[in-house]
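Shown here is one chain on its own, the form predicted alone, set out as structure tokens.
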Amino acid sequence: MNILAIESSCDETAAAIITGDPFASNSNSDTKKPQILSNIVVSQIDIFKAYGGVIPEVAARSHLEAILPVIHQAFRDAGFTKSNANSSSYSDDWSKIDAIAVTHTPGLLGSLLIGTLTARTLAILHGKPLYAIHHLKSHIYANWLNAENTPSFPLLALVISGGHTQIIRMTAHNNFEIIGTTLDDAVGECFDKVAKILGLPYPGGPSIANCAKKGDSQKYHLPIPNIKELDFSFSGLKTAVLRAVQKEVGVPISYPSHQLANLLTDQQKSDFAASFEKTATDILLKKLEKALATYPDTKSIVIAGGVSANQNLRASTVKKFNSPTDPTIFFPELKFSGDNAAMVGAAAFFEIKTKTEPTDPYSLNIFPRSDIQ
């Protein structure tokens, strides 16, 4: 089965063939797996740095420009296309597609209406079915890609990104419950927060990373919120960051939160990077090792999303979760943590294998939402 699959939630235009048998008897073969053909990505990130965010206007128009192209180049590189009669170009092949997966949900609306109508207009064209999919499941579901190992269940998700921060608990393949989320700030719109506040530009989560090498994660003692039961909150985090620079360079809080980087050297920056990604690590692990108390059955534990690239974290999570007894930690591939076409195949191609119906494309709407459906 190949499945052709289409993301566009933010600021990345992709597409990607996923090939694989969802109902493959045999247990060694490489095909009961999601198998990438192309994987293709065009990312909105150098638009964006000259306004250290996401303007969402300009990322829709942006997809509408790159979507056809990016799906053409997703085709010639999984190698289906077809020589055109009497001429010397070729066509994708549709013979080749068998489904057709998009990200549904949630999102940038303006974003999400150019894949969803691309996508609808596609499998009303050609005769596919079309599977509607939820990012957050698709972030879940990069950690099968080019895996030779693979999540056991049940598990615990942790699923970490700019608009979302969640632990998940999964008994089986599209089996989802949440069980923990954010309660204000999700931990990634954390990190673009806090690098403006220093003066880094944008993405936040490279640039924090990149510039806490330098410091010292001890310097500045940030508080760790009191949340009750599973769930985060990461605007006080934001604030205190706020406050700790203010009273470093002598300002009142009614200093401009935008000129504080021109009060701060590069060190004092590099220090309070580095403090802040500890603090963020620590609140995330303490939430993970909560919920495994409340889960003594869990079996793996996948951490998912743009987040999940933090070297510090992946660390820090492989320190903390160490013992013979604990969980087998997962992370996506790097390529694969952000947003991308593949993951979006992937968990179509598990959609498939628990026989999911496939969606009707004249009704496919848009709703914003962020749970798991």
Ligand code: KG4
The other form holds:
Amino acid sequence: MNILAIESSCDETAAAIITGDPFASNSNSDTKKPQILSNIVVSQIDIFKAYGGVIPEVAARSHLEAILPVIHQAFRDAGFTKSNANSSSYSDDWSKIDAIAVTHTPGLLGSLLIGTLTARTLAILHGKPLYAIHHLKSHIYANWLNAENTPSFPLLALVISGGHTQIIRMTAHNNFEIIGTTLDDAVGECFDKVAKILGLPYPGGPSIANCAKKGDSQKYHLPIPNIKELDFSFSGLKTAVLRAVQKEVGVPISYPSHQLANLLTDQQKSDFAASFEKTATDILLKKLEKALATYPDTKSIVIAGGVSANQNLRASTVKKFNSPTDPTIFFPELKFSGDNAAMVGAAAFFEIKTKTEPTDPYSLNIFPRSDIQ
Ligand code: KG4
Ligand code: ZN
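So that was the form predicted alone. Now I'd like the form predicted in complex with the ligand, please.
Full assembly next; the chain just shown is listed first.
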């Protein structure tokens, strides 16, 4: 089975073609997992660097320009093209495609509209079943694209992205229970906002990670919030960094925050970045530890979403859960930690495996609910 997957929830326009047999017996290891035939990602990062963040209207326009060429390139890379009679051009061979998958929520409205309307139109035009995929589900399923092992159930997924911070328990494919969530900001959003305070370029996560390399993570003490159960809060950490920077450079809290970075030395920026990165990691891993104590039958820990690219977090996770009785830890390959369409195809593969009905392309609602389902 070949699945064309499309992703356009934020500022990456992506298409991929995934192949495999969702109904293969367990012994058939070559086809029982989704395999990637092509994976195209066009990022708008260079556009938004100049603005210091994503401008939704501009993102939607960029998706509109990129989406058809990106899909066409995915067909070409997969070798799914046929030459046109009497011309040297090639067209997409739709006879090779069995299903279409698209991110339908959550994300930026204009961005989602471009991807979903494209997918709906193509599904109707070519008579293919359409699978509407929740974005966080895709981030989790990025861990099934790993060349080696795949996670086992029951598992705990720590989903850490620009818009979400959740711990999700899965007891089987396509079975999701949110057991913890942020009460305010997402951790990725916090990385982005702290980067702004420190005057580091967009996107903030990689900038903080880079700047932190030369920093002392013990230099500034930042508080770990005391939030009930398995929930998170990150807005206090962002404010704590702001207050600590104001104190360090000796200005009142009314001082314009966008001018603070000019008063910091490079070493101070690195020390703040390292202290923040360590505290954010500690907050996440403490909750994960608590979740594991609550669910001792957990066999795998799955880290998912853009923040999972963070090397410090990866190293600290492996260090913390390193006893032989701890669950096996999975991270997506770095190229699949941020937004991409291969993970959307992987999520669709497992929807098909669990016999989820396709969506009616004539009535796809892009905001049915924002929780994973
Ligand atoms: O999953 P993603 O690509 O998009 C959403 O679904 O939100 O996540 C984007 C987030 C941004 O906040 C970005 O700053 C963060 O992931 N991020 C990182 C790193 N790379 C990306 N955060 C920390 N360290 C990184 N290396
Ligand atoms: Zn994402």
